[in-house]
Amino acid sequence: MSTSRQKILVFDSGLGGLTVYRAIRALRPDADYLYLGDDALFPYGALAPDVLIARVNTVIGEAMGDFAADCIVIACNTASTLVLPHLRARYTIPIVGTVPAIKPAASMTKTGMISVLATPGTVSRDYTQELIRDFAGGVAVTLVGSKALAGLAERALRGETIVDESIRAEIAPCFVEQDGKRTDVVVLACTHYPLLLVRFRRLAPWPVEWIDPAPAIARRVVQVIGESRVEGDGACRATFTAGVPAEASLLDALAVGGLRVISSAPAADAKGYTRG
């Protein structure tokens, strides 16, 4: 067994990838983890597709330099439909995307209806309708793009205080009924969703199975660049663009995760970026 740790990059647009990076360090503990959240740009929804490649790369690039991963983790719906093809001609190391689950939508519906629950940006990309195409053939697919959801999540996380109402107005149209059936799956299409999973799952109007990408995200990392490597837990640190997160809520939840916060990351100023 190797004596070194592999090094493994988890970046998001703010706090939603922590639902991904605890699910790759619930499999890979022995590995070093630098999770950089760009949340002085947040929410990546607002960016024109130039301005979000450009800003993904210039955030990776400069981290990369203190950081020098065996394996980067874009755990955005939104950055990967766009920025996947830019990050992986510019390394050679594995770089795992998330996109949203449609396949397995698809194969695991008995009513034959699904909803798509992400962020406009995503709902808008081609990918998301190639997806569709591809993998849900005879599938009723119901695209529901918000554009609150992911700010509530990182609000909750932070300590605020969320009211019921706000949530279930958003996953509201995810609910669907025509002739006589329902939608029985909805994909979580965004990181930050399954910080609200719980609430989600009481404030459903019927039950239906809820598909996180965490789980199936962690087992493509330990597919491409193996199992454990060494004895014992590696260090976790994170970092944000925004700089170092005042919240107690938020600082017990990195804790619980085993992340130790660091100052803010390269690439922090935000200005002269335009939203679209």
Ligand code: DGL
Second form
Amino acid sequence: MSTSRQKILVFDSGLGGLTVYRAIRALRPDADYLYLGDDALFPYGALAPDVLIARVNTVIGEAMGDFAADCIVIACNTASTLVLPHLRARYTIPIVGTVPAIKPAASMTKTGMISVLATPGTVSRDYTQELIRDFAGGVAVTLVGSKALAGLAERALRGETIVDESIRAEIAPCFVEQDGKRTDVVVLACTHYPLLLVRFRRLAPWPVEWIDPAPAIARRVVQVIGESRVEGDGACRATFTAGVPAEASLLDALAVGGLRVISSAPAADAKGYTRG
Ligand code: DGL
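To complete the pair, please output the form predicted together with D-glutamic acid (DGL); the form predicted alone was given just before.
Below: every chain and molecule of the assembly, starting with the one above.
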């Protein structure tokens, strides 16, 4: 067994990547982690593609200066569907992305009707269209771009009360009935959404399979960097570009995941970024 502790950088626009971080850490508790949330520019779902590509390159570059990761996980569909080629051209270490789980959904559906619940950015991507074309032939795919849901998930994790009606309205378009058939699989194509999964299940007009990609991403990380290699747990730190979060409920949620928040200068100035 090698004695070096591997380092994994998990990145998202905010708190959604925690769903992915937890799944990876469950498989590789020995690694050192840096969780990086670019909350100064949250939500990414509304950013223009060129702005998003430049921003992710900047914040990842600055984080890598302090934390020379052995693997970068882009725990954000909105970013992954655009920036993976750019990051792979820049770094030789494995870069694991998060893209809509359309292939497993298409093989799981019995009614031939699936929905993809994502940010407006992700549903508009060519990448998403290519996944549908390549893996969902013969399946009716409903793309649902929610403007509000990632923000609602953030607010819930920060301790705010979110009324059922706000959540119900966002998930409602996923449920389609046609010719006596109904949607039976919904892809959670934004890493924030599994944070609200208990409520989605309760508020759904009928039961469906909800696909949370986190376990598959975690297995992919282990596939590319290997199994645990040192004894004991690694150090787990979180940093946010908007500064140290003040909400006790969020700090508790991070602590449950073993994450200690460290302050750092905002990785890049959030001013001057325009919304698409
Ligand atoms: N968590 C991100 C995703 O998986 C996006 C949330 C946002 O910043 O809009 O797409």
